[in-house]
Each structure stands twice: as structure tokens, then as C-alpha cells.
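Let's start with one chain on its own, the form predicted alone, as C-alpha cells.
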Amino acid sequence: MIGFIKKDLAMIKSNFKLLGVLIIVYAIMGLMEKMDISFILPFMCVMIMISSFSYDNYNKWDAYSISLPNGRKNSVKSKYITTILMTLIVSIITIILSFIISYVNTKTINYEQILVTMFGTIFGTLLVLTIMYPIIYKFGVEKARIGIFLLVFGIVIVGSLIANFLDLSIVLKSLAFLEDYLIIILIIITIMMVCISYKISEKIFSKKEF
């Protein structure tokens, strides 16, 4: 397991420089009041991982790897694993960055609002996560693109038609009483998700032919 974590991050090393270059340039933009980084740089962590299958797929590494022991559940663990910590560590350095940004623009920092921002960040990045690896192993990087953004066009139409036609106000006053639980729900959740997306990773990568 070790083994596919350290392969998969040595064949994005390469993107380590450029992910620190935008750290840089979105904290730069945030001191500058331009744009505000909590929304970035979380997602760049799955976009950057994204990239990996595409090398996976130049390799061959997919057909090499199910040869050695547990070689098909460790291939895609690895994935979601590494895909994850990379995700925390950035959304540290960015809870980190957003604390500092926030001090020196107003000489106070806003905890509270901060964290639920990263919370939700991390749920919306690791819910892309859940949603786009599947389809990766299903159908190849190449064809889940075109996928993918036929799944975020359509998201986008159904939440569209829900706002027209339903009163959201009335929602959130229905969920108001959830507001105090609201971390532990998303932390709930997004583990749901991500062992669920796993589980059907592994089971349509255990049944590809290579």
C-alpha cells in the first residue's frame, strides 16, 4: 500500500512546484482583498490527482499492477488515500493562510467563519472526489470529462429548476435546527461518501480487463 501512495505522488511531484507557485499567488490575491483562497486550492488537490490516471494509463501501470499481491484494491486505496491527505494538508495550509490574510486585512481573525468555510470547501472537494473516480475507473479519463461535465451541466439545471420552484427559505428555517450540528453532519457524510464511491471504484476496477 505504502508502495502505491509513494508512486502515485512521485508521478505528481512535478505539479508540487506549480501547486506552491498558486499558494503563493492566491495568498498574494488575498492580501490584496481580490479573491479569497479558502474555495481554490482544495480542489486543485483533485484536479492535480485527476492527472495521475492519465499517467497511470501512458504507463500501463494499471496492467502491472494488478499482477503483484492485492494489486487492484491497493491501485484504487491508493488513489482515494493519497487524494485525501493531500486535501488536508492543503486545507491546512490554507485555514493557516486564510487566518493571517484575515489578520493583517482587518486585525481580526474570524475562527469561526473560517473553519465552516474550510468544512464545507473539503466536504464540496472530497463530494467531487466521491463523484469522479468511479466514472473515471469506469470509463477512462479521457471519456469521464465529457462525462463530468454533463454531470455538473445537469446538477447545475436541477438546482436551477429547485430554486424557481421551491422556497428555500422555508428549507433553511426546517434545518435551522440542525445549524449546531452541522461539522458533525458533514463529517458524517462525506465518510459515507467516501467509503461508498470506494466501494464502487474497487468493484469496477476488480472486473476490468486489461
The other form holds:
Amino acid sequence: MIGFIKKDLAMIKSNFKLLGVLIIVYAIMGLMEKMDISFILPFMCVMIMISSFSYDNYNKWDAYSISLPNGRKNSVKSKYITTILMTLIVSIITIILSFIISYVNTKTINYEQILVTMFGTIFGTLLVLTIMYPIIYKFGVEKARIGIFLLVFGIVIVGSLIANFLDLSIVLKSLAFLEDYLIIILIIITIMMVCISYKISEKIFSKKEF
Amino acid sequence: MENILEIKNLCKKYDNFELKNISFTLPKGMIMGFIGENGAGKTTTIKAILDIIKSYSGEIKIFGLDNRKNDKEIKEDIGVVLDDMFFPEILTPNDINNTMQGIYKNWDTKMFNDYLKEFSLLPNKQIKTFSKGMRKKLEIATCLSHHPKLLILDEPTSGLDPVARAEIIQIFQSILEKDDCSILFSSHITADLEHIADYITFINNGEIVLSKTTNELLDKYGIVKCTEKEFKDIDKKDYIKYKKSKYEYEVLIPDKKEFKTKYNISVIDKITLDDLMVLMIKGEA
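Alternative state: the form predicted in complex with its partner chain, after the form predicted alone:
Following is the full complex, with the preceding chain placed first.
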């Protein structure tokens, strides 16, 4: 199991230089109060993880991994653990930078805002990845790109249709009592999302043939 | 003799191809050459052995255990070189070493590093910078460094130049001298197998055509070269396949000695695995 995680981390490390550059750009933009690009690091996290599937796919690692002890299970499990690790690392970097930028610019620290940013980052990153992974395991990384595009497109269409028929302000008002529990709710939803996505991916991969 | 690998009635159906009742056994400490033309079913059989394909019928036992029920236990003792399947090429031999330490209980870092030195592979270079021969050597180093009891090699010499092929065959020969390891060696380059394989299993169009010891095949089988008149005198029971060329008939016979006692045909050539494959595939019954 540890070996599979080490392999995924070794693949990701080649992106660390680019990640470093982006952190510097993010810090400079924030400190100069030019633009808030806090989305850039989670976005990079998503891209790095997806590219790790592309490398796996190119050299048929998935098929090879099955020839290793417990390969079918550990190959999927390691991808999820590496994803969680990467998301946490990126979120911690984001939070530290937000902390510094907020303090330098305003001489005050808005803890609540920073916490929401951090959990929002984790939630957003994992939301995209947990939706993508079962699709990647089922259809392969190339087809999954199209699938994800269609999925996002579908969500936007359905969302806008719902928004047309429903008065969202009423919905939001009725959910206002949840505001105090926002972070806990986000954590619970995130954990559930990861667990469900993992179980689906594991099932798909356990039956997959190469 | 204890069998390391036993396959019984393995069947797998695709839209345009089918494995039909594949059965053979590999005794302990032996090398089996698994031959057949491209697309004959060698890789599919190997994928079934390793559980890379799932929906097949039949029984596969490795070390006496069911390959699907005892996956982890079995794979700890198997080393594989698969055709075009390996670690992502942005990784380095050092990354492979770190990974495998966490995968195999018996992973031997010293052995792996010794192989890297022996094969002149730089540990910090990305796999993508290696030539095809170097990649194969890295795959071989990886498959050997956890002291496997069974090696499954799918076309390990395919696409290599003659020098690299000879080098790789020599590596396997030296491993056999050192370790008590069994090998299933699939190849369509049969010359690689003639000198090292104890058994030959020949697959054609998804079916096992023959599975015999190499000595039996090369000593007993032969090719009779004769005229049309001579060929017409040969009983159908005494040959397997024949091929008609412009001036003569090439006839594959299963027993040279017996043939000599029955017929007065003097030109009986020794057979090579290449001849055998060509006659079995292209010859007429």
C-alpha cells in the first residue's frame, strides 16, 4: 500500500517547481492587492492529479499494477490517499498565504474568512476530483475529459433551469439556520463524497479488464 | 514433479477472438517457451494468469493455489515483464526502488542496485530517457529483485536488436544458474527459446496445438523433403502437416525414427521452432 502512494507522490513531485512558481505569483498578486487568485492552487491540484492519470494511462500502469500484490485494491486506494494529501497540502499553503496577505494588507486577521476559504478550497477541490475519478476509472482519462465537460455543462443547464423556476432567495432563507454549522456540514459532505466516490471507483476497477 | 503453474480449460471469448480450452502445466524449476504468432493468444493467456482479465472460465493454479482467491500471496512470489506495461516513464529507477520497497515483502534494494550497475542504468534518470533495450533491462531488474519463484515474461525480447536480445537471453540464463526459479517465457521469436526452454507450448488461433519438452520436439520431430510421388506414398497418420513448394514437399513428421523404418526417404531435416511454427500455421493437414 505505502509503495503505491510513494509511486503517486514521486509522479507528482515533477510538478512541484510549477507549483512553487504559482505560489510566488499568488503571493505577489495578493500582496500588491492586484487580484485574488486563491483559486489557482486548488486548480493546479486538480490538474496535477488528472495528469497523473494520463501518465499512468500512457505507460499502462493500471494493467501492470494488477500484476503486483493487492494491485487492484491498492492502485485505487493510493490515488485517493494521494489526492487527499495533495488537497491538504495545497489548502494549508493557501491558508498560510491568505493569512499573510490579509495581515500585510489590512493589519487584521479575519479568522472566520480564512477558515471558510480553507474548507471551501478542500471542498471544491475534492468535489471536482471525486466526481472525476469514477468517470476516469470507467472510461479512461481521455474520454473522462469529455465526460466532465458534459457533466459541468449539464449541471449549469439544470442549475439555471431550477433557478428560473424557483425563487432561490426563499430557499437560501430557509437554509439560513444552517449557516452556523457551515464548516461541519462541509466536512461531513466532503467525507461522504470521498467515501462514496472511492467505493464506486474501487468497484469499477475491481472488474476492469485490460 | 511439483507444478508451479497449472492451467485447465481456460476459455475467454471476445467479439473477434477466443481462447479455447487452454490447458498446460509448468513444473517447478523449468522454463517453458510459450510460442505462437502475433495475436495467437499468448498475452491474453498471461493476462488471465495474472488476473488482468477477469471474465474467463477454467482453472488457474499457481504454487498450487487458485490465482483469484489467493491474489496477494501468489503475487508476492511472481516477477513479471509485460509487453508495453510498466511504470510511468517520468519516474526514475530510484522511484521504482522506493515504490517496490513498499509493495514486496522480499524486495531487495541491494540486488536491484546491483542489477542497475550491471545493466549500466543510471538510478536518477527518468525512464523516458532510456532506449528500448535499457527499458527492458530495467523491467527485468524490477521483476527479479524480490526473489520471485515464478517469472512470467511476455515478449521480453520483442522489438529489440539482436545484440540486446542476446544480452537479455544471457541474463535469464545466468539467473537460472543461480536461482531455483520457474519461467513462463512468451515469444514469437522462437530462436530465443531453443537453447533455454525445457518445454515448448505452442498456441495458435486461441488453441494449444502442442505442449512438449524441447528435447522431444527437436529430437523426434523432423521435416521430410520429398517429391510429390514420394509424398503420395506417405500415410496420413505418419505426418502432421505439409507444405507444397515449387519443387518439393515439406512434410512435418512427429517421429523421425519411426518414419525411417517405414519409408525409404533419405532427406529428413532437423526441425527448428521456426519451421515448426510456420508448418503448423501455414501447412495443410
